[in-house]
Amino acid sequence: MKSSVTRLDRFISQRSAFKQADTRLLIAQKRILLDGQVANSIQQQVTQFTHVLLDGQCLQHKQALYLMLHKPKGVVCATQDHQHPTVLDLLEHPHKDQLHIVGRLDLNTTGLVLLTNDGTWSRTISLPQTGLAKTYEVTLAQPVTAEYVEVFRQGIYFAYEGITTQPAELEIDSAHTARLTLTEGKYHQVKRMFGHFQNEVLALHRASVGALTLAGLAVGHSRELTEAELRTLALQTGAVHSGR
């Protein structure tokens, strides 16, 4: 999803009567707002999530929204599905259909999903050069040695698309069960990993997206994201989120 961005004169210009080049008299006369502001040059960016008055009218005002969700087993990560519930549906937001997916996870995958309408600050989010850290909680059928924890450290080479994996962090928890922190997210990424072993994954659960964890959410629920969590991941990503 595209975060779009105007000028003010070409804002003004496609939500009023009044033409592009009216609005230098506009801003002389103070007669528009952006975000409770007197707009000051023609080239000031309007954003999708502006709040844009003239005259005291309002030509726009869409609040950002940035949700966590604590994905079930067997809902699918989609807008609509014919054969399977969505993790829309299983939303109470008045406005979710305006809302999108940061990073999807696996019909058979549990765990933390992101949900937004800020194009801007999903791409960012989602982007391998941020390096942002997202943890999974693995169940295999087959036991994991030490040699998994190198292994993972120094890449996998993934022949289909030519390339080797980032560096990634393999905690072992007990003979069939691992934690494993990535930086990147290609497909199938984590059971591909462990297929370099042969070894097939039983279970999969995504715990944590930078500093984000479901401490305190309970399965099949979601939240709006506090901005203090959207501060500490603009800290740790860059992702500069639009505000309320």
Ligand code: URA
Contents of the next structure:
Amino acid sequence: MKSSVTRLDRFISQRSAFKQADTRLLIAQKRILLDGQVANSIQQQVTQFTHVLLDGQCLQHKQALYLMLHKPKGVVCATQDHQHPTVLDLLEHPHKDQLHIVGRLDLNTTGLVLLTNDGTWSRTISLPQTGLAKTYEVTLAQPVTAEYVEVFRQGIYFAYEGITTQPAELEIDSAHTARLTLTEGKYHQVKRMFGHFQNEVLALHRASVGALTLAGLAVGHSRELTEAELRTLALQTGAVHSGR
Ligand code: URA
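Please show me the structure of the same protein in the form predicted in complex with the named molecule, now that we have looked at it in the form predicted on its own.
To see the whole picture, the full complex is given below, headed by that same chain.
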């Protein structure tokens, strides 16, 4: 999950035979291109996704990746597992080894999982202060009652962490099904919230993250997020994505 930013003169000394102090001259001679633009200051910031050319030679070219996956049941949200297939096993992307998971789902939870190689983006998306809404479709063993709505709105005390959950919105769809919208992601949060009422979660599906939905994406399939989706997420969360 590296997301380091390096000053241009430092980057040049690390990735070429030139010294840090040579960078001013290289800039004056217009020999460095950053994302296709002539570099103009030794203080310019080089991220892991900046395309850097020096005298036409590529010093760095790494594409930022942002994907969504429709996770099936029985697939683990990990990069490696000895027992179960992992979400990475489902991907066919040539650079899937670079990816990490943004907000895990339990083994038997289905639904929307985000993956990226951009640590800055995933950190912002995941910050509790960001408050990005995640909606879950829940099937319960016992009937769900109107009482739950107010209790979830008020928050539930999790003794293990010593915290109270952020206000959550519950919409009851039928006696045993509901939609729960959370703005945070504590460990087993949905199951523990219904556990407060001794009501077992029989099935759990993450239907959306912010404005992102699984519309048109079959179970087990994945796709890259579109520029428009990334822009909407940036407006919702402040998570700036790298240009592609
Ligand atoms: N809450 C849970 O309990 N499980 C999940 O997989 C996601 C949220």
